[in-house]
Structures are given as C-alpha cells and as structure tokens.
Amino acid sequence: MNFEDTPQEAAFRATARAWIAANAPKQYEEELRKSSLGRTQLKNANILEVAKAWQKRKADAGWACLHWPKEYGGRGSSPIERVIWQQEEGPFGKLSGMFIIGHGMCGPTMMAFAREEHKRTYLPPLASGEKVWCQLFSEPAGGSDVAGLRTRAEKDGDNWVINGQKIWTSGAHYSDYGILLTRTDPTVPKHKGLTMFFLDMKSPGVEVRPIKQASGASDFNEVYFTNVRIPDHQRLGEVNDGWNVSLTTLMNERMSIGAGVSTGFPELFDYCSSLMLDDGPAIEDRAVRSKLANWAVKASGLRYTSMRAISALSKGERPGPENSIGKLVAGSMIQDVATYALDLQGAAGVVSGPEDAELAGRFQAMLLRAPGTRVEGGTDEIMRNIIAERVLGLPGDIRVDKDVPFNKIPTKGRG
C-alpha cells in the first residue's frame, strides 16, 4: 500500500483537522490523552455523557460513523477517510470507545440483515451516539463456543418469548438496545438451531447486573430475560439461521477489537523515556531497549495488517478471518507490556490508586484489565483455532459434538 496521502486525502484530512480544532472539547484533551485502557474516565465529568455530546456534535456536521451510508447516519466515505479521521481525532477518539460495539458490531449487523424501515430508524441514532447498542452472546454455559448457548426463543404469534441469560455483555448497563442470539430449535446440531433479533434493553423482562471487577469498575454485566416478548419483525435473517448472521457481527467485532485495542506500546516508551534506573536513564538500558524493539516490531506489525484489513474494506470485501491476528497479539502485548512496567517500578508497583500510584497507576489499570481483553471477542484459544484453520488451512479441531442434535449433547447434571 501507498501510506502517502493523495490530493484528495489531503483535502479531506485538512478539512478534518480544521472541524476538529474548532470544535473537539479540548478542556478534557489532557485527560484523555494521559488515559489508557482499563481508566478511560474523567475526573469532573461524566465520561458517557460527554461522549454522547461529542458523538452528536460529530453527527451533525456530518463526521460520524464515516464509512457508513448517508441514510444511516453515515458519510459515505471511503475506509481511507475514515482512517484520516482516526489520525486526526487523536485522543478525542477515545470516546468513541463507548460506541465501538454499536458503531462496530451492531451497527454492519443490522446493515446487513434487518428490514429497510429498522434501519432507516435506529441506525442514525446509533451513529449520533444517541442510542447505545449491546450485543448479547456470551452465556455461562456458552463463552468462547458461541454455538452452546442455551437462552431459548419460543414461538408465540406474532412474537417470540424469550427465557435465558447472557454474562459479560460489555455496556449493558447503560445500552439502549441490543442485538440478541438465541436458540430456537434444540433439535438439530447446535450450529443449525440458532436465530437473532435486536430488542429494546428497556423490555419488560430485562434485567442487568452489573459485574465488579479486579479494577473496581463493572465494564460488563449479566444480562436475565424471563419472558421477554420481541415482535418477529425485530428478527435479523431467517429462524434457525442465526449461526450465519452471528458470523458478520463475530468477523466485525474482532475486526474491532484487534484495530481499536491499545497495545501499550506507546505509553511503555513514554515512560522509559523519563525514568531513571539505578545506572542511569532507562532508555540506554540494553536490556530495557531490547523490549522496546520487540514491542515496536509487534506495534508495527499490528499496524500494517490492520491497513491490510482496510485495503480489502475498500475493495468491498467482507472482514475475514485474518482479522483475529490484531486481537490475538493486541491482547497478549497489552499484558505483557503492562506486567514489564510494573517490573520497572519495582516495590512502587504495588500501588494502584489513581492517587498514590505512579502516573496515576496507569498500568496497573492495564494489567488488571488485560485477561478481560483476551477473553472478549473469544479467547486467545479461539483465536488460535480460527488462525489455524482458516488461515492457514491446518486440519480442524476435533470436534464431537459438531453433528449432535443440541439437546442430545451431554451436559453435567445429566444422567
């Protein structure tokens, strides 16, 4: 790929920095930029609805969700410019993490498979930031093997009633609606039994329990359904082909995940930069920028496939399974990145406190949020398989259950 600008991009990365300058709330720039994942927050604001403000100014003069149609709430730009755009938002992009699951996830699922009229009413609001998407897969039976969940969708009518329980939906506490798979028919291979809907969080029925964390944030909730009804016109694809429309929202959200998860890279070198070691500064370390390189290298590599990823974007090519590389290595980085950091810092490590810790424990923030990192979007393992399989064209996994009606398939409990 050529990274050089054309004319065009230019003016439209000119055009871009210009609304930016005038317009981003630069009195929250220096928290946002000092912040890192797992403490992306605001001391005097409420992150939400300052994210929502940004998210509805953007939208009216046109900057949300760049790549998506105009009737949607989109640009219609090319994934080039969207790209630009992320350079040029820098830290104000941050706040665009409280919409990644809506403008990443859900947002091409119903593009993809709802009706005409659903997507002309709920995706503007959507890319405004003003209606926050979940999506409901995991279950505690059924994490990484998306297939095994167990949250049934029964046939009444016109309506479907549903009875079951997600975990570790990320934002369910302040969604507005979400995107939700089900099982439908028990009968056949878990694969073949699944249908998806999208449902107003605020349902009679609906309830959500956040989860505490490590951290002390609660990030991701558990989310009850006791016979909630969904009109069958809130279904997405056909009844019992919800494997098939669950694969664009798992090939988006990985996509997702790998591009917009931050490695800790550049928040490592900032920090060595500064630091004093007992011999001297940390940087001249051999040992120390010995790591470094290793990090760069990854950094750069992550860098360059997510760019292979928007090329084929561009190309209108559907996400694909090389995509779980980004996410696999991000993953792991951001740990191992973080774990280093608090090795650099010694006794001082210890410390979490935003108050008391060094640069105000921000990578004590992200170790502890890491492994959630690894496991969302299916874990290290997950990723592997799909890596192997799929992208290297290595023998699949054993798999026994693969031609086993559902409800045949023994579980624990089971005589």
Ligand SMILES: Cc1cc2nc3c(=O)[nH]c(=O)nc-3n(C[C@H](O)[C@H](O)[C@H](O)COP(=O)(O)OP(=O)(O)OC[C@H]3O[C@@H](n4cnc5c(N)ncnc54)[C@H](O)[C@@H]3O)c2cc1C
Second form
Amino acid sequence: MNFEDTPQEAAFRATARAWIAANAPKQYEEELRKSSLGRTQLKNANILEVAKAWQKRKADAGWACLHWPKEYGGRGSSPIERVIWQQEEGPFGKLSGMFIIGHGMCGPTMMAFAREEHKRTYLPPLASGEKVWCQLFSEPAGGSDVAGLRTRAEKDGDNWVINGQKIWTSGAHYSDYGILLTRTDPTVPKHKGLTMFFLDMKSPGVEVRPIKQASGASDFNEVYFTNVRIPDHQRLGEVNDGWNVSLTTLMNERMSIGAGVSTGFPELFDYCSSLMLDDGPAIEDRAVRSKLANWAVKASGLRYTSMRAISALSKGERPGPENSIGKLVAGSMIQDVATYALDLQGAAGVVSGPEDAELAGRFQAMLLRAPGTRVEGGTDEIMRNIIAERVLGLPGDIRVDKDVPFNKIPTKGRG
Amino acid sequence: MNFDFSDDQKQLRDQARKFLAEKCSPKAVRVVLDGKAPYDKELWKGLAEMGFLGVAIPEEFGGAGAGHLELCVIAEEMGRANAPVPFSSTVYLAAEALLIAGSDAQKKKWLPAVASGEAIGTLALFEGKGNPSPKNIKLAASGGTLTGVKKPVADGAIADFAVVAARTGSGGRDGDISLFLVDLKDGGVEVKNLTNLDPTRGQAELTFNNTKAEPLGAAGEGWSILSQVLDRAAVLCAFEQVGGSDRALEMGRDYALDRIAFGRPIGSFQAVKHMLADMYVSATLARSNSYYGAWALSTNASELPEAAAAARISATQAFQHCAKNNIQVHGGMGFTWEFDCHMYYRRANAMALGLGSLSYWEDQLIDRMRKKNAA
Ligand SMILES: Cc1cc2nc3c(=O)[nH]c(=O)nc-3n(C[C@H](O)[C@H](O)[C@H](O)COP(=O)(O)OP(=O)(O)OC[C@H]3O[C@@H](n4cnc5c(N)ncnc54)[C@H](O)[C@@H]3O)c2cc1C
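Same protein, different condition: the form predicted on its own was shown, now please give the form predicted in complex with the ligand.
Shown next: the complete complex, the earlier chain at its head.
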C-alpha cells in the first residue's frame, strides 16, 4: 500500500508540473485558491475569458482533454495521467467549470456516436475551449425521469424539425453547440421512442432565456425550440435509440473522479481555527470540535475513497457506480457546513455582501449555491437509488409507466 | 499510486474469511454469548495454528513477521465474524505495548506465548468513568508493587498477563504515569467478572493489592507509550469495525431481498433501499479512512496519530450506524434473541467505548489536526 507514483507516472507528473509552473495564469492563483462553491469569480477580470485563454493555451501545448485521442484534440493519455494532471493543475482547475459538461459529457457522446468527419470538425475546438457545449436533456416534465421528456423531433426530408422546451440547461447562454435528447415516437413506451442529436445553438428557432436561480446567479436557462431544423447527419446513434446514447453520456460522468469534490471542510476548519467565540477560541469549544471532527472524517473518507478509485483506475479497472457516493456525501455536507459556519457568526451571519461579510461572504455564497449541488447531475434520492440497485443489487423501483405507450401515460402535473 | 492491499494480503484476507466462516459460525459465537464459555478456546487455538495471532510479531519472537497490513486484513475478518476471542486485547493492546516498550527478556517471555495462543494478554487502563487521561489514573506503584482497582478491563478474567498503567508521580502530567507488566496467574490480583453490553468479549474488574509488577518501558514514559498503543489499536479496531459494518449491511441487504411484505420484497421499498444505501456510504467512508490508518501504521508515518483518530471515529460511527439499521431492516425479527442482528449491535456499541469514547477521539482528532496545521 503506497501513495507513490510509478516511474512513468512520476515522469509524467514532473512534465505536467513544469509546464503548469511556466504557463498557468499565476496572477489569479491566490484568488482561485480562496474561491469555493458559489463563489468562483475574479475581481478584476472576466472569468470566462480567463478560462478560455487557459484552456486554449493548454490545448496548443497538448494538455487539453488528456484522455481524448490526439486526432480529436486530446493527448491520448491514460485515465491515471488525467488524474495526475488534475492534481497538478490544482486551483487552476477551477477555471474549467464552464467546460465540464462539454468535456465530460458531450465530447464522449460525440466520440461514441458521431460520424468521423463531425468528430474531426467539432471535437478539437471543444477540447480547446474555443467552442462551448451544453447538454439539453432536462425538461419541465422530465428531470429525474429523463425519459419523460416531450420535446418532439419530426422527420422532414433530410432534416428533423424540433419543437418543445428544455430547462435548467447550464451554460446555454454562452454555448455554441449542444447535445439534445428528443422524442421521435410517442406511441411506444417512453424509453423506446427517444433520439439524440447535436445542434448549433445559433440555429434559427432556438431561444435561450436565462433563469434567475435561487442563489441569485444565472448559470442555467430555459431553451425553447420552434421549428428548429437539424440535418439528419447530426443524429447521434440510431433513431429511437436515444436512451442508450444518453446512458453513455451519463456513464461518462463517472470518469470525472479524482479532481476531488468540494465539501467545505477545509474552509470551515480554517475559519474555526481563528474565530473567537464569546468564551474563547472556537476551536477549543467542545461542541465545535465535535462537529468539526464529524465532518473531518467525512471529508477524509471521501478523499481516500477517491484514492482507492484512482488506484483501481491505474490498474486498468473501470470506475463503477460506487463512485456516486462523492456527490451524495459532499452535497449535503457542504450545505450543513455552510449553515454551521453562519451559525457561528451569530446575527452577523446574515450579512452576505462580500464587502461587509466575514471572509467576503464565502459561507453565505456556499449556502445559497448548495441546494443546486444536491439536485444537478441526479438528486440525492436518485444517487441512493443507484447505490441501492447497482451496488447492492436491490430491486428497481416499480415503474408503472414502463410498458405503456408514452402518449397513454397520464399527464397531470407535467407542465 | 497503489492505495490498496496487495494480492498476497487479499489472499490472506480470503484465507481468514474462509477459516472463520467454518470455525466461527454465529452458532459458535452464541456459546459464548449465552455464557456457556468465557471465550471460544477451540477458535483461539485454531487462530494460533493459522499463524494469525502472531502475524505482526517478528519471527525472532515466535511470530510470522509479516506486518501490520496483514494484521489489518485479519482484523477485518475477526470483526466480520464477530469472533468471541480476546484478539484485540491480546494482539492489538498487550502485544503492541510489548513490541513498543518491552525489554528483550519481556518480549522473549510473552510474545512467543501470544503467537502460539498460550498466553492471553490485556491492557488495564480504565478506572471507572472517564476517558484515557493521566488524570484518571489513581492506581499507584511503589517499590515494585501496584495498589488500586482497574475497571473495566477487557478480557481481564481470562487474561494471563496485563499491561497496567500506574501512577508513579503525584501530578496529573504525562510524566507521572508508568507502565507495568503483571503476571495474572501469580494470584496477586483479585478478579471479578462484570456484566457488559457484549458478553462475547468479557469485561472484568481487577483489584491490585501490593501486587508484584515489573516495569514496562522507562519510568515516566507510560503515557507516551500508551498513546502509541492506543493509536495502533484504534486502526486495528477500525478494521474490525469495518468488517462488522460490512457484515451488518450484508445481513440487512439479504433480508431485504428475502422478506416479502405488501406483495413484494421489502428491498423494493425506497425507504428501505435508501437506508441500506446510507449504510453502504458510511461503511465505505470508514473503509477508506481505515486504509489510510493502515498505511500510516505500516509505514510508521508521522500522520499516524491523525489517521488513527479519523479511522477510529469513522469506523465507530459506521459500525453503530450499520448495526442499528440492520435491526431496523429486520423489523421485529431483528429484535429477537434468535436472530443475529443484536450480536453486531452489541459489539458495535461495546467497541465504541473500548479505547475511549467517540467524544474522546473527536477531541484527539482536532488537537492533532491543529498541530499538523501549525507545523
Ligand atoms: C444547478 C443545476 C444545473 C443543471 N444543469 C443541467 C444541464 O446542464 N442540463 C440538463 O439537462 N439538466 C440540468 N439540470 C437539471 C437536473 O439534472 C435536474 O434538475 C435533476 O435531474 C432533477 O430533476 P427535476 O429538477 O425535474 O426534479 P424532479 O425529478 O421533479 O424531482 C423532484 C423531487 O422528487 C424526487 N424524485 C424524483 N424521482 C424520484 C424517484 N424515482 N425516487 C425518489 N425521489 C424521486 C427528487 O429527488 C426531488 O427531490 C441542472 C440542475 C441544476 C440544479
């Protein structure tokens, strides 16, 4: 049992480290290091521009999307090299937020299902951050129940005509392309009548309306489709096989282990180490210590769970559904941590403006962003279902609509 | 990075699992639980023959000379099987204290006897309420004898020798405590059995009355040795707790698949599924923290104190969580004496207290993290 690199891994790490030291936008390092969930902004720069520039620089030197094949803009690296890169990239990795969906989900789906010429055209600029992609799956009627979606695609000659609405689409307002899941046959059970496409977000008939989130920010959107035309060659996978295509997309998410999920614990520990309460330092208070210890072992448990997963990766094993625990544990933990950090501030905890709040309002920002973490990419409940069914082998939920044609499923309350 | 046990170590784990599945069935555990024997002598002998008792004891002292990682995988299986033997007292506490502080003669006398299963050892630390602390030690040493009462002492009634923490100075400082070795078969100690939460591992009260004792380690070094012993034992116990958590989860899962209510397996109800998923989550976090502890223990890393406390807390919580929800999944059946759920519930809650309670280790963890951050 050890944490040491193999000689090849060590050599790779050294090369990556040297390149990052020479090329990363150092002027933002401190600010990025201090940013946490809900507050990743740069005071004197547009973070999207800084992120795009960093991504482009990586791509030009062969450090973008490491595990992708070279001909599509990647480096052809092993999964473990990708993890090493993420470790070395450190706080600069926080600049990749806007690319996560494109790189983690859209790219791999394109790679598995797009035509060769499309892969060569679209993937390199996706890898280099010149083009940003979004994922158009969720709808008012289909979130957890993705297959309940109603956006229609109808064939018209060599084109498909799209009508309907997507929602919660992260980054749609600055995206160039998107992958889109639609219904092509409402007369068969819901999983069997779906088809996947990719499209240009500037196509006529696509309308993006930013949604103001509970946190006050606007990172996701409603997207309306009115007679949007998509050529058939932009179809991904077979007609009516979109469910299987989307499963590939979702499974690829799991490969994103290793970067480390944020739990809020290091921030809280730092805070308590310097905070003075009415009767002394917070860190010497019995109740505070107990809370901290409980979160400390969750945070370290997650850290070493991901080290175990990385070890399995380096032996060539594939990440399994057990990796769902990271988001499940971290999501509610960060929410609880933020709540507690504000509790420690007493009445002052209510002030959230960066100019007036403790620590520039980082815990307030965390608190307001945390609910989304527990919902995006599968809710806590869906994560527990995944663990129960795919790891522990318990029966699937009873699905009353499984064999019913989609257009015969009752629609009450479906938007 | 290879943050995992080696293939050989995994093989040893399989070997131990197979052996225990055969020799330590729930039925065998019940013989001790029902008070028909103080521990499973046959099993103890078998463990010695398999080389499990001396796995981390150097060859020159009669052990297998393998190491602590090997001991960790065996510990996990001891916990999974809920083994009714004085393994933790003898192997993690008494033997480790000897390994850390014993003279050559002391090691030669006791370690081969531990490895061969002839001698059961224990640590006599507690004196009633309270957690490990120099202040809580009143038992006094003078002129090579000990006077005072220790309780609870795990496996104290069946032990052949005890490592005893005694006061050799007058304050409450670390340096006022020294360790002693006492041969319990000499007859100088009065032993009383105590009824306890987990009868598969006995607890006793030991009364020392001018009892002859020999020093273990240098005078005044007792507390520093004890902290090392407790840290090591915390990691090893964590593996037992991880094994117990896994077993409790497995029992719950199996029952959920088997039991039908409202026309379907209860494991198809989401409330039950989610309860089991949460058990899996805590068992997994505990396992990962324990692996870190194992790494620190086996490499004698400076992180050991922090890693040990984290493993201890995480594994204690996981075992308690899995054991209590295993009963819940079993419904009324889970609350019968006949079903095995309560054995794990008992063990989980007894183990939560044995090396100092959760709140003690929470304190330790935060102190240690602060120290590390300051450094
Ligand atoms: C910040 C953020 C970013 C997002 N980005 C994107 C994106 O880029 N692209 C995209 O396509 N989508 C995106 N989403 C949508 C996200 O995937 C969905 O919100 C999520 O899957 C939940 O679906 P829903 O909102 O329809 O909730 P619902 O499915 O309506 O769920 C409501 C409640 O019911 C529970 N529930 C539902 N089904 C079950 C079940 N089977 N068992 C138990 N409980 C259940 C849920 O857990 C939840 O508590 C984003 C969401 C957020 C919050």
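Numbering follows the first chain given and starts at 1. So that the term is clear: the rigid core is the largest set of C-alpha atoms that superpose within 1.5 Å between two forms. Owing to the predicted nature of the structure, the values given are computational and were not obtained by experimental measurement.
Put the two forms on the same core and the Cα of Glu284 is off by 2 Å or more between the two forms.
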